[in-house]
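Just one chain follows, in the form predicted on its own, and it is written as structure tokens.
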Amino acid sequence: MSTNTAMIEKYRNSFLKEVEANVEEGDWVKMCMQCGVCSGSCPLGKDWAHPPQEIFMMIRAGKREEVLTSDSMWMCTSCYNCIVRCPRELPITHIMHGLAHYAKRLGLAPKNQPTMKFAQLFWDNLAKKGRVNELKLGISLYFMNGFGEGIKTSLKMKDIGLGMLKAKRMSVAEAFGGHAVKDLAGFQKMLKKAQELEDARLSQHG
């Protein structure tokens, strides 16, 4: 083998072992054989970018930055088809959320996504309680992206808004307050647990 074809085999194979430390099943991807049966069968899967096979596929070539800093990641619904549908049985929905999560860690994940801005809306409303407060986290969704989006999106949103306080599917308590689980403190040491120890494994892989 030349030098030069040794070099690339080795740029190559990098990433893929970045993943494979770094990434929630990460492991698998190696064990992707192009079939195209997850992209075929993801309903959103003529909006990616690079759909999963592609993404693995970018992984084995060595492809870092353009995996990411790719926003097809952020695209996956949780709808769970392409792991019963696989072949190999891969678990590319944790695949595919855990290469957001890296993405994100590393700072390389797309500006301004908005599945990215949902999900940490959604953790932050749902870790000072332990549960969601529907009503705050509506209301923080209509306005992450600004005042006058915000106002525009509750006008247009209005008449469900009024219909769910009559069916008492939401209460306007809730924005002042809202209910706790039983062991909030309890809760809090968890996540806090949680933490250190997603810390320690992260330190471990540099």
The other form holds:
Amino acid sequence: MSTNTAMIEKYRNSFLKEVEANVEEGDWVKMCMQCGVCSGSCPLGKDWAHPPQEIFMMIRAGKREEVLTSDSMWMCTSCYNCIVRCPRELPITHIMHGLAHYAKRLGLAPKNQPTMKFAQLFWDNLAKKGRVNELKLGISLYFMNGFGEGIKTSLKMKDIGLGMLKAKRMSVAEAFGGHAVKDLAGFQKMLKKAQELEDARLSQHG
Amino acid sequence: MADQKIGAYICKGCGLEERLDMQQIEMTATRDGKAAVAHQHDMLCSKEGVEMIRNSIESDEITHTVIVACSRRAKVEAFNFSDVAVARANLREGVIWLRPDSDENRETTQEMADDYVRMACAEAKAMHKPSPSGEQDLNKHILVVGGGVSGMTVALEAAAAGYPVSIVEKSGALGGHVAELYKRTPQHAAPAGVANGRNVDLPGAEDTGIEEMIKRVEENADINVHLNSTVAKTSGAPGRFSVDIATESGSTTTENFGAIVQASGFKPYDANQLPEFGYDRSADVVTNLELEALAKAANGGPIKRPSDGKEVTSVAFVQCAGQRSDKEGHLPYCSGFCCTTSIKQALYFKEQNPDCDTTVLYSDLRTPGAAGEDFYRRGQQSEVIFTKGDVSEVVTNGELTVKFKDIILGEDTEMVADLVVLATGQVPNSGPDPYAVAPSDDDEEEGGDSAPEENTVTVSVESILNLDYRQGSDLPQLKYGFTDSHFICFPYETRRTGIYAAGPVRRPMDIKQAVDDATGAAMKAIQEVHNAAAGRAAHPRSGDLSFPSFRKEGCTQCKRCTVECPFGAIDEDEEGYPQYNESRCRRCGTCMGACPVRVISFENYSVETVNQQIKNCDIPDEFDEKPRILALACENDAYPALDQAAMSGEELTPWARVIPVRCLGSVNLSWVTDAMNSGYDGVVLMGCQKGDDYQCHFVRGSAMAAERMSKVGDTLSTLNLEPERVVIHEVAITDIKRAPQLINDMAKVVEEIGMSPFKF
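Alright, leaving the form predicted on its own aside, put up the form predicted together with its partner chain.
Following is the full complex, with the preceding chain placed first.
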């Protein structure tokens, strides 16, 4: 049984309860009073299929599938406008990220969602050496959507790249390994431990 | 009137001396105004100035006082001489503050001031010192009709202040609807410092405390309770009400009261008028009041549904059921208590069983009161689901399916529930409206007729007070059957002086508001007991000792005064003459304005006092190019607006002469025709807003005036005058720029159509 079906089984009728137990800051969702200030404050709100107010209402209406497969919460840029303005002081930004994270964990997040892809690339890059390797991250972003587009973007950006090389803002050497944090082994141990703790938490809840 | 001696006291302060020729003013007062005494003072409202006037009064030097100083609305404490008649010439707000200070205006400004002095002296001459009638003695006994939470609060408050109370309750027990409740909504917000969080300690439902309240009423020696009783007849007036209290068994006792509070409360809306929600088809569709009975029966245990006694595991609350809707048979208004009530009831379920699905379907959630928002948060915290939805139907096929449109998500959807609670509203428990329009008017009139085929919201129209008044048996009503009162300025004063409405009969409200309301009404009743004893008026002419009298020889028994009095103060005697009840009167003068033969007058306000003012204004002849415009301004809003305009430096045409009137309702048509006949070029009448959302301090005065003045055009055409010369305006106290502008506009009209030909 996949985690997803296990969750459906467990929370049967109450998606709100599922969100409370599994989503970061999810226990705030019930406190939304549907004033719509968050949706009105969101600079990208008009591009969201479901602005935050609607997402909260959908959670309470039990629209599990629609919420978790939505790409709306992935659109959040963490500008924090909604948090500042929410009269009920809901940590809306965190809830949006929490929902996105939960959707991804259940494998329900929309495939090829660019924010999600970027986040994964960033994480993978960072987890390797404990530092962000900007050259590699840049290149992997260029090629995020396929080889052809990658070449095109690289050519478009080549003058900037050469300029940065000239000004010694970028080093070609970084492409081969790149430098790491001082105690790389310690760093990776730390990540491993964190993962263990998270897994333990999930197995308890999920 | 040989012994009439007028003393004119002229103030030189506040810039009057710099702007006006005071010698000239004094001469006008003595020569034209025939003042026996005229004194000038540097600051008349100072201790010395007032003492000067007081000395003249006490040495019998004068019988009538004319204060030539500021507006009659200023310095009222200083110039309060109750032992003589007082007239005031308004030279400060009325003249110098409304006119620019420049050489070319000096002459017209002086003319204005002289006219006001002449007018004030003439007014004083026609005035008498008002004295109370002595019709009533002090009767501290207060009658409370209704033994619910409002009525009991009135009784307890009045008794605590030392006023004995009788409660008349129709049913067999005190407590009213509150006694039917399991719990009440909280009264206090969360204490300061409780975070705006999601798992915090927020106020919850409380015990109603009604048993304890009933006990306090029953144990109070000053409160006499008549159960199973009704008011069979009420006659008299404040201070001397005589009330027949009839018991169910048929016996009647008569008691005397100083004042009455009607706390007859509300009737629950009849949910049978909501077939779309299946109330008549399923026992599991209940109203909010019926749910209280279920909760009371459960007493903290699981609430069972009525049809089969199954424990309720899912419940839907339909807010605004039959309310806030224009549909026939629905209440057009919001009852104000149902949102918090539904939260309270949802928590009955949630706190007993957290897994019970409770959904509140609302269109606008409103939680009045200090605890309201916190209580809403408590509901949310307990995971009551609040869905903004518009319920269209409850299908009752075995299970209950609530069909609704989710307004946030914009989709038609439905939910299944064990129990559906309809949040129905309050219908005022009023008697028949004395002014109800005949049954042919079928849309909005309720309480006015007993035609059962009409789908009106009022169930019964039994009289509650059985007033033995010329104008009907009960308190006049507003549009939806609630008691009529000036809700902005004096909400407790009904249109029957000395009878106060408290609680949901006045407007829909919850317990907390009803208790506050009842406390206010108790205070007003106490006030009225003393006012009546002293012969003083109630709001808005608080403390006025004058009252209307009529010259019987001149009366034609046309009955216009007895019909038009907005307060039902005038009855008719056996011969058909008007019979005044001084303590029912609010002193607006609407009867005086109505009287076609001008026989009604007050000691200090009469057709003559105003007529004399109109006549004693100098009318320059046609070739002087100085028109005269008469403005009759309501003293409640229009006159203070003009005073305000003066204070904020607005400008008024020098041709205007403003006379304050008690209410536009007191304006007798003869003033207008007399003014036109004596050569005024235009007349501006300024009163308060009329209609359903009236602001008239005497409720009907400005409406009456508008009706009377609609006929003035004929009079003008018989005089061969242009109809534009007389206008009537609605002016609010905030119309500071507009009020003088309306008079200035008349000056422009006169300029265009030319001067009146009636100047001699």
